[in-house]
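Form predicted alone, single chain, as C-alpha cells, below.
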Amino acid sequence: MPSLMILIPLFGVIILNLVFASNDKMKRAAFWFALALFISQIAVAIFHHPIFWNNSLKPLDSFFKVSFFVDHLSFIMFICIGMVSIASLFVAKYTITEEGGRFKFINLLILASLGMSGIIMVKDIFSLYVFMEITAVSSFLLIAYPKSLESLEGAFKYLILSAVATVLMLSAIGILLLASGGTSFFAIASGIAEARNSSLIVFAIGLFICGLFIKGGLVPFHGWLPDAYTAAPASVSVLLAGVVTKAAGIYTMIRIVTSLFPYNQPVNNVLMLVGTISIFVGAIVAIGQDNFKRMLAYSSISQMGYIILGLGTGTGLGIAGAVFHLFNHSVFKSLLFVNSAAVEKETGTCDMNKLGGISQKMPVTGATSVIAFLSTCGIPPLSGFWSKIIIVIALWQTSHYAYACLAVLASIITLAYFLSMQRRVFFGKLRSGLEGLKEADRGVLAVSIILAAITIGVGVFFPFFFNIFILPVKEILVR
C-alpha cells in the first residue's frame, strides 16, 4: 500500500480546505493532522512491515498508471522527511502567530512532503520528474510566503534556476526515451548498456546530472541556495536545509547513478570533483558570513559535497557512507536551523555582530547547537564522525588519497567557522540589550533536544544503527 503515502496527504489537504478553512478554531486541526501524518510516516518506515509495503491498492494503482516501490533507502528517506517536517511544523507554530497564515503554511508543507514521498517511491524517470516539480512549486511558494522583498528575491532565484534544471532534465528524459523506448529505470538502464559509447547518451546523462546539481545546490550551481535559505521563513529554512534539497537533488542522484549507470568511471570522476569543490567552496565562504542562517546555508553546500564525494567512489562502502551522511546531515542541520529560528525569534536578528553570550539566557539552544556543530565537524563519538570516516576510508580503499586528505582538511575548516559562530552567538559576555532574553518555547526545545539525542544516540550506538539501517542500502544499490 505505498500509494497511501501519496493519497492520504493529498485527500487530507483537500478535506482540510473544504471542511476546516471556514474559521480559525477549526484551522487548528491542520496542525494535529499534519503531526499525526508525519509521525505515522516515520513509524511505518521504521517498522516497514511487509503487510503495508508489499500490498498495493490495485484499483487505484491501475487508475493512476503509476507503480511504486520501496527499499531500505526509501525507508531512510521517509524517516528524514517525517522527522524534518515535524521540526518545521513546530517551528512554524512558534514563529507564525497568525492562524490563517499557519494554516496556509501547513497545507504547503503537506504538499511538499507528498512530492518528496513520490520522488522516493517511483521507478520511472518521468514520474520522478513530476514529483520533483510538485516539491519545487511547493518550496517556491513556501520561500515567498512572507511576501517581503527579500523572500520574493530568494524565491525568484530558486524559481529561475529550478526552471533551468527542468529544461535540462526534460531534455535528457526525451533523449533517453528515444534511446531506450521507455522511461522506467530498467528500460533506460538497458538502453544505456546497449549504447554505452553513444555520444548522445553521454550528453543526456550530463544534462540530467547538471539538473540534479542545481536541485541539490552543489557548486557551481549553488547560486540560489544561500539566498533562499536566508530569505525564507525560519520554518521553511528548516525544511529546505533538512530534506528538500536532499530529496530533490541528492537522493535522486544516488538513485539515478546507482540504477542507470553504475560503475561508470567518468561519472564517478565528475561526482568526486564536484563534491570536493562544493566541500571547500561552501566551507571557505561560510567563514566570512555574518548572518547566522547564511553561514548555515554555505555549510549545507559543504556537507552535501561529502555525500556526493562518497557516491563518487562507486563502492558499496562509499555509497553506504553517503547515505549515512545524508541521514546525519538531515538531523544535525535541521537542529542548527531550528536553533537559528529560536535565536531569530527571541532576539529579532540573525546578524552575529549583534549577538553574543546568549547561552546564559538560552542554555538549551546553546548546548544543542554545540552538539550539532561538533557532529558537523566530524568529532567523535557523534554521528557525523562515523559517516565522514566511512567516506574517507572508502576514498582511501579506492586509492583516491588526495580526495581523502582534502575531506579531512575540510573538516578542520568546518570546525573553524563553527567555533567562530559559537563564540559570536552563544559564548562570552551577554551583549547589551539582550538582558531580557528568554529561552524558546517548549515545543521547539523538545524538537532541539530530540534531534540532539538522535545525533548522540546514532553516534554512540553506531554499530547497531549502521548494521540495521545503512548496510542493507549497500546490498540494494550495489549489485
Given for the second form:
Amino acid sequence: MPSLMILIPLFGVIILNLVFASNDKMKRAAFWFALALFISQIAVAIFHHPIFWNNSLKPLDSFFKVSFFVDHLSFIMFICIGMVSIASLFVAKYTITEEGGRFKFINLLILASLGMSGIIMVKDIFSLYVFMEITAVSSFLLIAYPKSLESLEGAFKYLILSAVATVLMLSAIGILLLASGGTSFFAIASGIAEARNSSLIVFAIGLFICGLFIKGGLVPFHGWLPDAYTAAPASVSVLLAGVVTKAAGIYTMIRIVTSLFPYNQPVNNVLMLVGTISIFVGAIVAIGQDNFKRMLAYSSISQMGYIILGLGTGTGLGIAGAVFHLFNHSVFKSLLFVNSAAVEKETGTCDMNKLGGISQKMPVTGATSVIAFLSTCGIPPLSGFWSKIIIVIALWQTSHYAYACLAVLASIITLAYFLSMQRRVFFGKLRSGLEGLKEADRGVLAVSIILAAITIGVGVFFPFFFNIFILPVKEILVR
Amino acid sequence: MNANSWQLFSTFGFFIILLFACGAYCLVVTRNMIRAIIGIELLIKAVTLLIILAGKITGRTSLAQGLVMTIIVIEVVIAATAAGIALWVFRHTDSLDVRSLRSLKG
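I have the form predicted alone already, so could you send the form predicted together with its partner chain?
First the chain shown before, then all remaining chains and molecules of the complex.
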C-alpha cells in the first residue's frame, strides 16, 4: 500500500482546507493531523512490514494510475522526512504565533513532504520530475511567505535556479526518451545499455547530473543555497537543510547513478571531484561567515560533498557510507537549525557579532548544539564519525588515497568553523543586553533533546543500526 | 533513424536550438524579473518541443502527449509562483529590477 503515503496527505490537505479552515479553533487540528501523519510515516518505515509495503490496493491504485516501489533506501529517506518534518512542525509552533500563518505553513509542509515521499517511491523518470516540482514549488512558497524583501529575494533566486535545473533535467528526459522510447527506469536503463557510447546519451547524462547538482546545491552550482537558507523563516530552514535538498538532489543522484546510468568511471570521477570541491569550498567559506544560519548553510554544502564523495566510489560500502552520512546529516543539521531558530527567536538576531555567552541562559540549546557540531566534525562516539570513516575506508579500498586524505583533512576545517561558532554564540561572557534571555519553549527543547539522543544513540549502537538499516542499501547496486 | 525522421529531426532541432538560445540569452542578459520569467518560459517551451519530437520519432505519441500536458500544467504553476514573488518585490521596492535584490551576500 505504498500509494497511501501519497494519497493520505493529499486528501488530508484538501479536507483541512475545505472543512477546517473556517475558524481558528478548527485550524489547530491541522497541527495534530500533521503530527500524526509524520509519526505514522516513521513507524511504518521503521518496521517496514511486508504486509503494508508489498500489498497494493488494486482499485485505488488503478483509479489514480499510480504505481510505486520501495526498498531499503526509501525507508531511510522516509524516516528522515518524517523526523525533520516533525522538528520543523514544532519550530513553527514556537516561532509562528499567528494562527492563520501557522495553518498555511502546515499545509505547505504536508505538500512538501508529500512531494518528497513521491520522489523516493517512483520508478519512472517523468514522475520523478513531477514530484520534484511539487516539492520545489512548496519550498518556494514556504521561503517567500513572510513576504519580507529578504525572503522574497531568497525565494526568487531559488526559483530561477531551480527552473534552470528543471529545464536541464527535462532536456535530458527528452533525449533519453528519444534514445530509449520510454520513461520508466527499466526502459531507460536498457536503452542506455544498448547505446552506451552514443554522444547524445553522454550529453543527456551530463545535463541530468548538472540539474541534480543545482538541486542539491553542490559547489559550482550552489549560488542559491545560502541565500535561501538564510532568508527562509526558521522552521523552513530546518526543513530545507534537513531533507528538501537531500531528497530532491542527493537521493535522486544516488538512485539515478546506481540504477539508471551505467555505473562507469567518468561519472564516478566527476562525482568525486565535485564532492571534494564542495567539501573544501563550503568549509572554507563557512569560516568567514558572521551569520549563524549562513554558516550552517555553507556547512551543509560541505557535508553534501561527503555524501557525493562516498557515492563516487561506486562500491557497496561507499554507497552505504553515503546513505548513512545522509541520515546522520539530516539529524544533526536539523538539530543545529532548530537551535539557531531558538537563538533567533529569543535574541532577535542571527548575527554572531551581537551574540555571546548565551549558553548560560539557554543551557539545553547550548549543550545539544555542542553534540551536533562534534558529530558533524566526526568526533568518535557520535554518529558523524562512523559515517565519515566508512566513506574514508571506501575511498581507501578503491585506492583513491588523495581523496581519502583530503576528506580527513576537511574535518579539521569543519572543527575550526564550528568551534568559532560555538565560542562566539554560546560560550564566553554573556553579552550585555542579553541578561533577560529565556530558554526556548518545551516543544522545541524536546525536539532538540530527541535529535541529540538520536545522534548519540546511533553512534553508540552503531553496529546494530548499521547492520539493520544501512547495509541492506547495498542491494540497489545488484540490480 | 531513417531519412524521413532524420529530416524531421533536423528541422525540429533547428527550432528547438533557436528557442533554447533565445531563452538562455533572455535569462542571462535581462535585469527585469518579468523578463527572467519569460526567459524560463521560453526554455521550457523548447524542451516541450523536444519531447514532442521524441514522441514522434519513437512512435510513442500518446506518451509524449501525456508528458507535454503535465509539463504545461507544472510550467503554469511555476510561472504563477514566480509572478507572485515579483509582484511582492514590486510592492516593496517599486521596481522590478533584480539589482534591487542585493541584501543577501557573503
